[in-house]
Each structure stands twice: as structure tokens, then as C-alpha cells.
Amino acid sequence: MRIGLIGLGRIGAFHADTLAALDAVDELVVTDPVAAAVDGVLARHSVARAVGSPADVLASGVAGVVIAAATNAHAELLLAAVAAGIPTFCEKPVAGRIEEALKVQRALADSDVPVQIGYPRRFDPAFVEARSLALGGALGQVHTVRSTTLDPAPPPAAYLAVSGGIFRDCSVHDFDAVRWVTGQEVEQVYAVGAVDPDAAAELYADNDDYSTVSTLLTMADGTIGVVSNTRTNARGYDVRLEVHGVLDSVAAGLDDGLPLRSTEPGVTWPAGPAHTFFMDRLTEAFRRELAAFTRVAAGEIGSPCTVDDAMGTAWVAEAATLSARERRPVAIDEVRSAAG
């Protein structure tokens, strides 16, 4: 199978490595405006070949295309790929702004070209098991879900400038995990944000952003979601999910790479070394996610995360952004109505 890959930055280069290792991928057609990024992928993978532009990728006879370009390019590339009739994997979010994402959703409403939006925790084995237990009833009525993403350091300033803010860029993974694991939609959020004293305050001020945030989610069935995020967790990359029910409680992410130290006397767990980046914590999830996309492209399965599904998470991020700015609870219906 020939797969196209548009964008070879941090996540794109990682996707190139993952795709090149999949048995289903015979050829990888890549493009990026940065020549060094292209040269690096070509040097590592004999199955890769480069073309000059995204349009060249779409015209190269690919069975599917992976969009890993900057957030503000997602909408245009996604629409172009679908217009060409090519099954498409697009990194989250659907678009840089919710109004633009809504236009994409409406434009694709009647399309039969499959689109998969990238939310890798849906493929992490521990998250999959937590969902199975929650939806299968083994935990009893779920009353609380806690989801955490703590980054060891902020991304580059150029990335922050187009990311849309921490709720849309980072917290969305937790919002999606809570929705997916519980099978419930979020009805209301209350979010707060701060800039840590040791953070580069001007970096966040320039982008109307925060370095640390927390969000309370009220789900349709009354379940409470608690989401914690920061970009300044020096000990390592921390991704966890706890699901608490009236009969049992489970957690994903409690492995030896958990970047947390116990203060209990005599306790040596976790043994370490600590996870330092999402690429090592979620390697298997990304492999399973892109392997699933090759099956989507082959017509073997439907999309495991459609544009409509991803929009459910995008609305939560919009509500959280507004809530933190105005310091009040925000209903999902409010931001939906405001966006038209």
C-alpha cells in the first residue's frame, strides 16, 4: 500500500517512522517545506520518496494520506484530500478555529470518503481496557473520571502561536479520553488557568494562553470528569486515566515509567526511568492507530474517530477556553449556539 504523509515536523517525522515499519505500507510519499526534515526521513527509510508539495502527494496514486502539518493547515489539506477521493488521517484538531472546523464538518457531511482524526489514546491498550470495563459494567455506575496530561516542557514558541491554546492543543486529548471511555457527552465545563512562576510568562501572554490548567466536566449522566494539564512537569511526561465506579476503580498509565515519586517510606515504585515525551509513552498507541488507518484506507473497517466524533471533543475545548477566560461555568450548548 502506498501512503502519503504531509508534514515532517515533530509528529510527522515520528509518523514516518511508524508508517515505514508497518507491513501494510510498501511505499511512503512524503513532503515538507523544510529540506532537512525530508532528507532525514529519506535517510532512515528506503520505502520513502519525496515530492514537492501536498498536491503532488495527492496526485501520486496514494491509497491514503496522513496529514501531520501545522494545525492552521489542517482544514485546507483535509478538504483537498477528501475532494480527491483519498481516505484521510488528520492529526487533531480538525481545524485551527472552531468556525473553520464547523465548515469542514458541514462540507463533509455527505461525503463517503473515510476520515480518521488522530486521538491515539483510543488505541493505548490500557485505555482500551479501561473503556471495556467501564462500558461493560464491571465498575458499576461510574461517578468520577480523572484524566491527566503533564508535559515536561512547552513546545516551541512557533508551535504555541498556532496551537490555539492549551485547552485546544493539550487538554483535548483528555477531553476525548473522558468522552470515549465513559461513552458520555460533556454538558458543562468549568476551567481555570495560570502561568507558573518559573514559566516564560511572555510566551503565554503573547498567545493568550496558560502553562497550567484544570477543568471540571459534567457529563450527560452526571459523571464528573477532572482534567489536569501543565507544560512544566520537569520530572517527565505523565499521561494517566482513572475511572472510579461504585463497584471498582481502575487506572491507565501506572507503569514503571510514571514520572512521580512516592513519599511513602520504603516504597520504590515506580522503578523508572520516567517517560520523557509522548513518543515513548504512546509508541504502541500510535502504531495501532496508524495500523488501523491502513485498514480504513483499504476499506476493511470504518473510521474509529470520525470528524463528527472529533467535533464533540472540539466543543469541549471551546467551552473550556471561554470558561477560563471569563471565570464561569460554560455549557456546551452555549458555544455551539455562538458558533452558529
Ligand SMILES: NC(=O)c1ccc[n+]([C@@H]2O[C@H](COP(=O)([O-])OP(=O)(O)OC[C@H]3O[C@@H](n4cnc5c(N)ncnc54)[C@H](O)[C@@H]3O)[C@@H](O)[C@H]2O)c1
Given for the second form:
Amino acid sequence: MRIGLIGLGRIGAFHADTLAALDAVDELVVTDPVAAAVDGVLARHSVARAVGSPADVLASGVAGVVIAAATNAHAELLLAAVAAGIPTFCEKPVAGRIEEALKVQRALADSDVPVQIGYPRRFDPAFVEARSLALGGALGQVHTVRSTTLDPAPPPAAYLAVSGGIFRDCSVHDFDAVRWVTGQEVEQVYAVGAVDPDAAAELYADNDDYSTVSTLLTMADGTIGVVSNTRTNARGYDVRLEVHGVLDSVAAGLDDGLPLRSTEPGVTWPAGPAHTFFMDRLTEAFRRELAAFTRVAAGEIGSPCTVDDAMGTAWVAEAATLSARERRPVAIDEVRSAAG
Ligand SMILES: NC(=O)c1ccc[n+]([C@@H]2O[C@H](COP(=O)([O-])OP(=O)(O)OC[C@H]3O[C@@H](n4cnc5c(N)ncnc54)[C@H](O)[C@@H]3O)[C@@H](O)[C@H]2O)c1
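Since the structure above is the form predicted alone, I would like to see how the form predicted in complex with the ligand looks, so please show that one next.
Everything in the complex follows now, all chains and molecules, and the chain you saw is the first one.
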């Protein structure tokens, strides 16, 4: 199958590698305004050929298109791909601003072109197992879910500037994981943020952003979500999910690559080396996610993460951003009704 790929930055180049290795994909049509990014992909993959623009990708007879461009380009590219009738995978979030995402959601409400939004943890084997145990009842009534994403170092300044802030860019993965694993919607959030004295401190200030945040989520059934994020976890890339029920507790992310050092006498676990980036921690999740998209593009399955579903997560990020700024709990209904 011929697949288009728009945007070849950090994640786009990685998606090129993943797509090229899938049996279902025999041709990749790629584009990015940065020539070096295109050259890098062409040098690694003989199945890839470059075209000059996203419009050229959409006109090249692709069976599906993957949008991995910067967040502020998502809405326009997503609408163009769907207008062309092409099954579309778009990296999270749906759009940089919630008003824009809402416009996309409304514009696509009656469309039958499948759209999959990229939340890779939904494909991580350990997250899948945790969800199956939680929803299957093996843990009993779930009372607490802790979800953690700690980045080793801040992304580049240009990325931060268009990312929408840490809640919309990073915590969204945790918000999505808590919703997905519990099957519950978030009703209220209370978030706090801080700026660490790292090299990027002035960037956070310039963007009204934080480097470390925590968010308490109250789910519709009373389950409590505890989300923790930072851009400055020097020991490594830490993605964890703990699900605690009245009968049992489980965790995803407790492997030898967990970037934590035990202070218990004699304990040598985790053995290391620590995960250093999302690509190595979530390689299998990304492979399964894009393999699922090729099946969506082939018409074999429906989208495993629709725009409507992803919007459920976007509202939580919106509420968390407001909560941290105004230092108060914020109900999801408040941000929803404010956006109209
Ligand atoms: N699902 C995940 O775990 C995950 C991880 C990282 C990034 N992302 C998402 O992927 C997107 C890209 O992130 P990144 O880290 O690769 O950013 P990046 O800044 O490294 O790369 C973005 C690329 O998009 C290109 N681009 C910008 N506008 C474009 C346009 N209109 N058409 C074609 N290309 C365009 C840029 O030239 C750049 O090469 C972001 O939206 C981010 O939220 C998701």
C-alpha cells in the first residue's frame, strides 16, 4: 500500500522508519519544508520518494496519509486530507488551539473518511493489559490511577513555541491514558505548575508555560487520577501507569529501563540501562499504532482513536491549563461551555 507522510521532524522521521518496516507498506510519499529532514528519510529508505508539498502528497494516490507535522499545522492538513477522501492518521493533538480543534471536530462530524489520532499508549502491550484488567474487573473497583510522563530534557525552543504548553503537549498522553484505562470521563481537574531552573527556563516564561506540572483528575465515577509530568528528568524517560483497585494493583512501565534508582539497601532493580526517549520506550506501541492505521486505511477496522475520542482528552488539557494559571479547580463543563 502507498502511504503519505507529511512532516519529517523528530516523530515524522521515526514514523518513516516504522512505516517502511511494515509488511503492508510498499511505498512512502513524503514531504517536509526542511530539505535535510527529507534527505535523511530518503537516504534510509528506498521505498520513500519525496514530493514538494502536502497537496502533492494528497494528490499522489496514497491509500492513507500520516500527518506528523508541527502541531500548529494539524488542523489545516487534517481538513485537507479528509476533503481529499483519504483515510488519515494525525499526531496528537487534533489542533494547537481548542477553538480550532472544535472547528475540525464539527467540520468532520458527518464525514465517513476515517481519522485516527495518535495516542500510542493505547497500543503499548503493558497499557493494553492494565486496561483489560481494570475494565474486566480483576482489580475490583478502581480508586486511583497514577500516570507519569517525565521527559529527560526539554524539546527544542521552536517546538515549545508551537506546542500549546506542557498540559496540551505532554500531559495529554496521561489524560488520555487515564480516560482510556478506566473507561471514565474526567469531570474536574486541579493542576499546578512550576518552572525549573534549567537552560530553557526563559522559554517557559515566554510561552506562559511550565517545565514541571501535576494534575489531579476527578473521574465521573469518583476514581482519582494523579498525573505527573516534567521536562527535566535527567535520569531518563519515564512512562508509567499504576492502576489501584480494591482487589489488586498493577503497573505498566516497571521494566529494567525504569529511570529510577532504589535507595533500599541491597536492591539493585531496575538493572538499566534507563529509557532515554519516547522512541525507545514506546517503539512497539508506535509499530502497533501505525500497523493499525494501515488496517484502517485498508477499510478492515474502524479508527481506534477518533477525533471525538481525542477531543475528550483535549478538554482535559484545556481545563488543566486554566486551572494551573488561575490556581483553582476547573470543571470540564466550564471550559466546554466557554468555548461555545
Ligand atoms: N504521539 C506521540 O507520542 C508524539 C511524540 C512526539 C511528537 N508528537 C506530535 O507530533 C508532531 C510533531 O512533533 P515533532 O516532535 O516531530 O516536531 P518537530 O518540530 O521535530 O517536527 C515537525 C516537522 O514538521 C514540519 N512541518 C511543519 N509544518 C509543516 C507543514 N505545513 N507541512 C509539512 N511539514 C511541516 C517541520 O518542518 C518539521 O520538520 C507534534 O504535533 C507533536 O505533538 C507526538
